[in-house]
Structure formats: structure tokens, C-alpha cells
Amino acid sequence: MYPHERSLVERLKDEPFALIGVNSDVDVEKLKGALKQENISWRSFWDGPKGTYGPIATSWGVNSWPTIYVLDETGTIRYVSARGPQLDEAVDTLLAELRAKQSGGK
């Protein structure tokens, strides 16, 4: 999964785009080694010491990892569980929509 996330972040670094994580690791200090090794540069909420049953994951009904939501610029949920090429397609569609809206508004 990381290589795909990295390439997404890299490809869209100049676009109005953000990859935000919600991390369910129990030990955040241990995780920091992995961040460096895997070159994980995106920002994540840490869901606390309860790991996979942390408050954010529980209130979002997350039962399997990774779970992915794609939100548009208004914070509206537009895609749930998009993976692989579908995820790229989803993000590209929303970026195109956003560009069309912005140029239409001018």
C-alpha cells in the first residue's frame, strides 16, 4: 500500500490534494522508525494507545484496515473503499471537477 500512497502524494504534490491518515498503531514511538524507513511523509491522526479500537476508528465504524474515504473540497464523502487504480481515478475526477468549478466561477 505504501508505494501507491507515496506515488499518489508525489504525483499530486502541486494540486489541491491531501492524503490524511488515521493511524491505529498502539506504539507511536515504534512507528516512527517505520515512517522513516517507508518514507511516509503524509500527516496522520494517531488514534491512541487502544490501537484498532481507538475512538476515531470505532466511531467511523472501521473494521478492516486500510479503509479509505475520498472527500471533495466541501468535506463531502464521495467515494468509499476505492483502491488501487480506482483510487487514482476517484481523486483525478474530483480534482477535475474542482478545476471546472473554479474556472467556471471566474
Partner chain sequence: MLSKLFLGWVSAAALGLGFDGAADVARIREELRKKQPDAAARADDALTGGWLETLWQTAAQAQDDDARFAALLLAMQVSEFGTTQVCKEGRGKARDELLARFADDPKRMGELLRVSSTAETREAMLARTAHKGVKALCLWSEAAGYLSTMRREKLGEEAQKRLDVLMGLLRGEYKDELDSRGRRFGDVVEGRLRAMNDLAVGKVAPDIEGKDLDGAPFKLSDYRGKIVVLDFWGHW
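Shown: the form predicted together with its partner chain; wanted: the form predicted alone:
One chain, no partners, no other molecules: that is all that follows.
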């Protein structure tokens, strides 16, 4: 998924969009190497030494990996598990809704 995520970040670099990753790797040093090797340019948090039972995964109810949540500008989860073209469509839809709100539309 990293190539698609990189292209999404690049395509939306001038938009009100943020991609945030949470990694459940147990070894933080290995994780740092993987982030560098995979050219991860977006914020990516380590969920601690408990791995898949870390505080972020636990509080968000994550029970499978990868889990993708797409949130709107209010922080409401609007899409779950969108990948590939569906992820692009979800983000583009939310950006269009935001533009409409900002211009006084629906």
C-alpha cells in the first residue's frame, strides 16, 4: 500500500489532507529502518512495545492490519477499510464536501 499512499500524499500536498500512520511493530529500531527504506514521508506513530495491543490500536478498536479510517474535518470516521481507488474516492468526496461548505453550499 505504500506506493499508493505516497502518490496520495503527493497528489494532495496542497489540500487540507493528512495521512497518519500507526505502526504496531514491536521493535522501534526495526520500524525506523522500515520507514526509511519505504520512504514514508507522512507522520507515523509507533504504538509501543505491546505491538498490536498498544494503546492506540486498543483505544481505536483495531483488530486487523492494516485498518484504514478516513475522517472528515470534524474528526468523524466516515469510511473504514477503503483501499486503492476507493480510498481516493473517499478522500476526494470529503474534500469536495469541505469546499462546498466553505463556499456556502450544502
